[in-house]
Each structure stands twice: as structure tokens, then as C-alpha cells.
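What follows is a single chain, given as C-alpha cells, in the form predicted alone.
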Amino acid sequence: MQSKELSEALSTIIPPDRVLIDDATLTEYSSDMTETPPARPDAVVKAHTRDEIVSLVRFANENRVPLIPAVARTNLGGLCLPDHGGVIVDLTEMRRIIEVNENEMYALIEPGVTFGDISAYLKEKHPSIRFGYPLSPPYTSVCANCICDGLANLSMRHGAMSEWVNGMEVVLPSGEVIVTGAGAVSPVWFGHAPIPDLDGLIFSWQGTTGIVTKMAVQLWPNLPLRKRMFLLVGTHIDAFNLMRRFCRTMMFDDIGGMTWPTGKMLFGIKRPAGKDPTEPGAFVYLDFSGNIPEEIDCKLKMVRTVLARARAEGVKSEDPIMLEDIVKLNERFAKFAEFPTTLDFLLDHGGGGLTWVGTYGPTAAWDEAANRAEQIMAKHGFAPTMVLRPMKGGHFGVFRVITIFDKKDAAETERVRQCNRELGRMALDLGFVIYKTPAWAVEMMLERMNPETHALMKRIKKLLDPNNIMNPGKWKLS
């Protein structure tokens, strides 16, 4: 269908000023902050209802139309570019907070409300209760986040953000509407059990099959009192040993490590090249709340308790400093003293290039994975640049290596590609898995993937998406 011709049908179902085929938009559109390659769509199309998106998917089934939904469109690797033309769906602006329970402890939202809307929303109206919230900009979106099985800063107790979803409204590639949960029998969206999960069927999909409407997604009590402090230790593989050590106190909201180039860049060194043998080799950021001043006051005497014990078998750390007094020090780490931020030393950077593999696994592989990492990326040109966090009490943790690049620079891009490459191989050998997994990513897994499983995702990606119209290409299902 041509684009005169495509605008014209899509303006019988969308509003004309909401269906967007200039080539300014459609240019926007194409890329996103990763080494992934230019794909340009056919329109853009900003829904507001459910309704719209029920005609849109009906259309697109008749027509053999490729539909992406996207919402913020931040460094997803091309998860939100079209691999076959088509239009992207732009949730943005519906953006409705439709309910707030304290009781039952969740939100219902619709797709574009941001980590920013629902921060500002519980802050006015439900002081008590409280949500996680990712190290990613406050403008990124909520769905998108748990569709992804990304991660927030309440991941060490309560997992990936899959995990806090009690239900979803989708309309699925037939253009019919479930709803998934508690909330498909009861007025309440308190759970997803006791009945059959179908959440399953739209959790790391990459949007093949379906999309989200309204979510309702789980909040907890807002603790008066809350402790944050870094340590600087002396190498990536003491801080990796104290993470372990601290998440199995089982009294952290949060607990994350970052090796050297992180903390210059947070210092103003917008591309780090090496580290002074007197520097510390990473830190470890701790975070955790009470209800009184003693039970703040048992918790960091257990932070040094376990400090102790740890350097007295060979860990090397400086004591913890609290966030209030670094800040005093360095008004660059405010950013940390309260989430949603925007960690602009990644994103201002003047290249416009921003990467990053990223695995959930076992972290006893922590220490292989960062040796290997620091080695592959020193022979790229990169500094190395990992982010470390043990997830769902310590069943498992992230393992995160970050890239900033010059997008313009198609030699350092090629670089960013093949390091990627080979670090993902790595991850994969220690028995890490990407998530948020860019095409190639999606390649390496498939290799050892167990066949079957794979051919079950084909037959379930064929029976609710007959015609291939929702995000084709992604997961290889077609």
C-alpha cells in the first residue's frame, strides 16, 4: 500500500492529525540510541483508546499491514523499529492512571504513563505507598519496563517488573480483547492467580503478540525513613563478594555495583580511558528503608558487621559513606537520592550513541563474567564499564556491560557491534540470558535454545498472529 494510500485508510480509524507520514517524524522514528541499523517506517499513528487500537489491528489484519507499538522508544537494541516497513503504534498519550488501590496495594495504568507520572501521582495523592523505579529516565514507560522483564530499584526484593504485574488488558492480533489476572473475574486487579497465567503470553515477546492497554501493576508501603551509601572497594571482584554478602540480610530495597568508569563518568569524565592504580576499582550502592530511627540504626550496624567480617578474609573497602554527605562533596550524585533520574552522564555525551548487554544469570559467574568483559571490551577501544545487581533476594542478579559511542562515527559503531557480539557469546557461556534482546541477540539464543521450546513459541506466535502483522521478525517466529 503506498503512503498516500495508507495515510488516507488510517485516517478513517485514527484522527488525520494523530497519523504522521512526513519524512521529518518518519526519519525520528527510524533509530534508536543503539548500534542497531536505520529501518524506516511506512506512518506513525498516535492512539489514544483502546477502541482505536481494536479498528487499527483489524485494518492492519485485512491489509497485511505490520504493526510496532512502541512508547518512549529509549536504547531498546531496534526492539521498537520495523523489520518489514509497517506503522508504529505510538502509546505515548495514553497516559491515564485510571486507579490507585491502597488496600490491595496497586495501579492501573495505561501504557504511556511514565515512571515520572506515577512518581508525581503517589507523591500527591497516596503518600503511603510506593513504586520502584529503573535508573532510566523518568519519561520512560511504566508497560514497556514490565512488558521487558526490565528491572527498578525495589528488583533485589521483589525480581524483574514482570514479576509486580497483577493483570493486563491486550488486545490481541485478532483485534479481540482479554483481559489476564484476577481482574478478568473480580473488579479488584489484585493478582494474577488463581486462575490460568496467561500474562506469559506478552512478557518478553518483544510485542509479537499483542498489545497492552491497561496494566495493573503492584505498589508497596512508603517507609518514613531511608538510608542510601556508596563503598569504594578496591576491585570489582571484592565488590562483587560483598553484594553477595549483603543481599543475604534480606534487609536492602536495593543493592548495585558499578565498576570504575561509572563513577568518572559521574564525576564529569564524559569517556573514561583508564584507572589510577590508587583508585578504587568499583562501588557498591546500598539502599534500604525502616519505619523507626532503631531499626535504621540495626541496619547499618549489621552493614558494618558484615564489612567487618568481609575485609577480615581479605575484601578491601572503604568504610560507607552516606549519599547526603557525598552529595555535600559532589552535587553530581543528588541524582541518586531520588528516583525516577536521568543519568545524564550516559546520555550526554555528545555522541548520541548508548548500548548495552544486558543478562539476568547466576551470580556466582559475576567474577568470570567481569574479567572476560573487562578483556573484550579493552580490545574494542572501550572502557569497561559494567553495572551488577543481585535480584529477588539473591536468586539471581544482573550483569550489565554499557557502551557510550559517536553514532556518527560508523567505524566506532562497527566496534560497538562486534564488542556486543562477543560479549553476549561470553554471558551466554556462563549461563547468563540477554534480555531486551536486540536481533542478534535473539540469534545467539536460538543456537541453544531448547528446540522444542522454540517451536512451541512458533505454533503459539501462528495461532494468535495468523497473519504476521504484530512486530514481525522479532524472536524469529516467522
Given for the second form:
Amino acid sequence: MQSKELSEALSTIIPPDRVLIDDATLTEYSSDMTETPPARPDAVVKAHTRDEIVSLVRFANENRVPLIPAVARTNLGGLCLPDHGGVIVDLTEMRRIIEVNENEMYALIEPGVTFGDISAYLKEKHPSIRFGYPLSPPYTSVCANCICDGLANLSMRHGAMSEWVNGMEVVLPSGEVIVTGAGAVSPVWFGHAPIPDLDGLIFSWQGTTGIVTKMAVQLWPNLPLRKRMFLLVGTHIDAFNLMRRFCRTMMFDDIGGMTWPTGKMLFGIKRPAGKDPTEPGAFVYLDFSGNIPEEIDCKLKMVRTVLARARAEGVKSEDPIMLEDIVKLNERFAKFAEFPTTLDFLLDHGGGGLTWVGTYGPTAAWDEAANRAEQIMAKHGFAPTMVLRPMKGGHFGVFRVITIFDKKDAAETERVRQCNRELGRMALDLGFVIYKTPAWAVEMMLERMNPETHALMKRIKKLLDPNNIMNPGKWKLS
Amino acid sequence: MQYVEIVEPEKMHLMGLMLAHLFEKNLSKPGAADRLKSKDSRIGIGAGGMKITLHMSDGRVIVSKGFEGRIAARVEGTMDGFMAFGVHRSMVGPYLQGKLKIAGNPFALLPMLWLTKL
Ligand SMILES: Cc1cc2nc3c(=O)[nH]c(=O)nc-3n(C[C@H](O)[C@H](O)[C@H](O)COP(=O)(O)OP(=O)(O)OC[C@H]3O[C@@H](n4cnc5c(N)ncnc54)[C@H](O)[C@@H]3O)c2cc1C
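And the form predicted together with its partner chain, for comparison with the form predicted alone?
Following is the full complex, with the preceding chain placed first.
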């Protein structure tokens, strides 16, 4: 369909002022922060209602027009880039928080609701409950993060964000509207059991199976006392050892480990040149909360006990430094105190490029993965910036390797591509699985994926989306 | 940074970066830099195994890696010992706990009391 014809047709579904085909808009939506090559949409529409989306999907089916759901487009996997052209369905203006149920502790939200929105809303209207927040900027979508199986600062307790979802309203590629979870039967969206779990038709499918128009996400009690502390640890191996130990105490809200470049970036060094042999290889942060001071004191005592035991076995770590002291030293660390946050050192480094190989996998393989990642990054001339977090009480962990780069520098962008591919292959070899899976990583994963699994995924896709209109190209489903 | 210069910042270790930020913050307070106007002295600081030399000269501070040049005094200890020192502005507590060790002319360390204030 020609651009003008398409925009006229779309304008019969969505008011013309929300159908965008101007060059500036299409250019803006053609690329993201990553090394993924640009891909230009034919139009962008700003949806406001479920019914608009239903009509849009029907139109797209009749005319074989690809639809790409998107909110802030910060997934870092090129997942909102229209590989086959088509219409970006921008959901940023579907931003209502429909209900907060304090008793059952969930919020029913629209897909454009951001982490910033939900944080402000709960603070003002329901201060006794809280949500969890990723390190992604406050303007990013809660719903998109859950769909992508993302992680947040309570994932150590509660797992990947898809596990926080009680149910969804979804416009299927056919235009049918389904509700998943208890909300399909009950007016209270209290959980996803006990009916067959259809949420799995959406999570990690990267917008290829439908457009979520409502989501119920779990909330938790907001305990009055909170602490965050940092440990400077000799090597990343020692840091992972400590993280696994802390994890087993079942005391913490969040545990994270970051390798040495991250600390330097926080102090304004955009591209750390190398590790000084005397400096810590990593730092670990620990978050915990409590109802009364005695509970906090007890947890502090436990931190010291774990540390003493680890040191006795040769782990090298400084004593904990409390966040409030570090913030006095450098206000930029306050970013680690308040969520959601903007990690400007990753976003405002001048080059505009940010990418990662983000994985979930066995924490037992962290040491080997980090050692190998260090070598791969060095080979390609990047500082080994890694973030690791145990998930769901330590049942698995995050292993993520981050690179900032200059998008205008074609040679550097190509080096990033090669580097990510090597990192991805190495991580897969060690049993990790790449999340928010970019196209190049899908290819690598399919080499290893149980073929019957991929065949079933294709059958499901065909059943739900016979004309392959939803975010085509992702997951190689057609 | 206006008052603090880090020698080869890309290669500076974490402790050097942390302290450089702290010095800058404290030197930016009204009149603070004047207190270093007539000084020309070097102090060595070691924390958590990392070392820097603090060269105070003409209202400015130059931070370099390791112990360099004629150092008037040295203070070494753990990172949290330094934090405690910065918070309480007394070396006595951390010193008695064995978290800080001092060598050389202790009077040369006096600017540390306000330069490292948290
Ligand atoms: C500095 C930085 C730090 C980050 N830290 C984290 C982190 O700690 N944890 C983490 O998990 N992520 C992190 N991210 C990644 C990303 O920002 C988050 O996952 C974010 O929540 C994604 O939201 P978004 O609005 O950008 O989604 P988008 O990129 O717009 O969408 C993501 C995917 O979901 C699909 N989609 C979106 N909405 C719908 C819908 N309604 N229906 C169907 N499909 C839909 C899209 O097609 C796409 O495939 C970080 C990113 C940056 C830049």
C-alpha cells in the first residue's frame, strides 16, 4: 500500500492527528540505541483505545500490513524495528491506571503506563504498597517489560517480571479480545491460576502474538525501613561467591554485582581504560527492608556473619559501605537509592549507542562466563562492563554484558556487532538463554532449540496470526 | 572539575575517583580553596589496597596514582575506615579500631579533616 493511501485508510480508524507519516517521525522510529541496522516504518499510529486496536488489527489482516507494538522502544534488542515495514502501534498514550486493589495487591494498567507513572501513583494514593523497578528509565513501559520477561529490583524475591502478572486483556491478531488469568472469570484479577495459563501466549513472544491492552501486575507491601549497602570486592569471582551466599539467607530484596568499569562510569569516566591491579574487581550491592529497627539490625548482623565466613575461606572484600555515606560522597549514587532511575552514564555518554547481551541462566556458570566475557571484550577493545543478579531466590541468575559505543562510528558499531555475537555464543555454550532476543541471537538460539518446540511455536503463531501481521521477523516464526 | 585534577583519569582506580569527587565537593565551598593557597605539600592516601598521592598546591589538588614524590605524611586503611573518618571527621575512632594507620608528620594531614568531609 502506498504511504498516502495507507495514511488515509488508517485515518478512518484513528483520528488523523494520531496517524503520523512525516519524515521526522518515521526517521525517529527507524532506529534504536543498539547496533541493529535501521528499518523504516510506513506509518506510526498513536492508539488510545482497545477498540481502535481491534479495528487496526482487522484492517492490517485485510491488507497484510505488519503491526509493531511499541512504547518507549528501549528494549535493546531491536524488537520495535519494523524489519518488514508496516505500522508502529505506539501505545504511549494508553496510560491509565485503571484500578489498584490494595487488599489483593495488584494494579490493573494500560500498556503505556510507565514505571514513573506507577511509582508516582502509588506514592500518592497507596503508600502502603510498592511495585518493583528495573534500571530502565522511568519513561519505559511496565507492560512491555513484563511481556519481555524483564527484571526489576524485586526479581531476586519474585522472579522475572512475567511472573508478576495476574492476567491480561489481549487483542489477538484476529481482532478477538481475550482475557487471561482469573480476570477471565472473576471481576477481581487476583492471580493467573486456576485456569489454563494462556499468559504464555504472550510472554517473550515479543509482540508477535497480539497486543496487550490491559495488564494486572502484582504489588507488595511497602515496608517502612529500607537499607542499601555496597561491598567492594577483590575479584568478580569473589563477588559472585558472596552473592550466592547472601542469596541463600533469603533475607534480601535485591542483590546485584557489577564489574569494575561500572563503578568508574558512576564517577564520570565515560570509557574506563583498564583495571588498576590494586582496585576492586567488582562491587556488590545488597538491598533489604524491614518493619522495625530490630529486624534491620538482625539483617545487618547476618551480612557481617556471611562476610566473616566468606573471608575465612579466602574471599577478599571490604566491609560494607552504606548507601547514605556514598551519596554524601557523590550525589550521582543517589540514583541507586530511588527507583525508577535514569542511569545517565549509560545514556548520555556522547556516542548514543547502548547495547547488551542480556541472559538468564545458571549462577554456577557466572565465573566462567565473566572470565570469558572479559577476554572477548578486551579483544574487541571494550571495558568488561557486566551486571549480574540472582533471580527468584537464586534459582537462576542474570548475566548481562553492556557496551556503550559511538553510533556514528561505523567501524566501532561493527566491532560491537562482532563482540555481541561472540558473547552470545559463549553465553549459550555455558547454558544461558538470551532474553529480549535480538534477531542475531534468535538464529543462534534456534540452532540449539528443541526443534519440536520451535515447530510448535510456529504452529501457534500460524493459528493466532495466519497472515503474519504481528511484528514479523521476530523469532523467525514464518 | 574546577579545583581537582586527576592525572590520567581513564586509568585512575576507584578510590582515586571517589576521593577526587569528594575533594572537589569540599573545595567548591565558599573560601575553601583559599585554605590551600599557600600550601605546597603531598599526602599519601591508601584505602582498600589502592593508593593515591594528593598534591596540594596553590589552591588546587592534583590526584595521581600510587605514592609519588616527597610525601609529608601517609594515611592508610580500609575503605569503610575512610568513610567513618569522613562522616565523623576524627581519625581517632577508626585509628583505634585499627582501620587507619598513620605515618610521617601528622600535622601535614590536617587538611584531610575538611577535604574528606562527607
Ligand atoms: C539504561 C537501560 C537500563 C535498562 N535496565 C533494564 C533492567 O534493569 N531490567 C529490564 O528488564 N530491562 C531493562 N532495560 C530494557 C528496557 O528498557 C525495559 O525492558 C523496558 O521496560 C521496556 O519498555 P519499553 O517501553 O521500552 O518497551 P518497548 O521496547 O517499546 O517494547 C518491548 C517489546 O514489547 C513489545 N510490546 C510492547 N508493548 C506491547 C503490548 N502492549 N502488547 C504486545 N507487545 C508489546 C514490543 O513489540 C517489543 O517487542 C533497560 C534499558 C536501558 C536503556
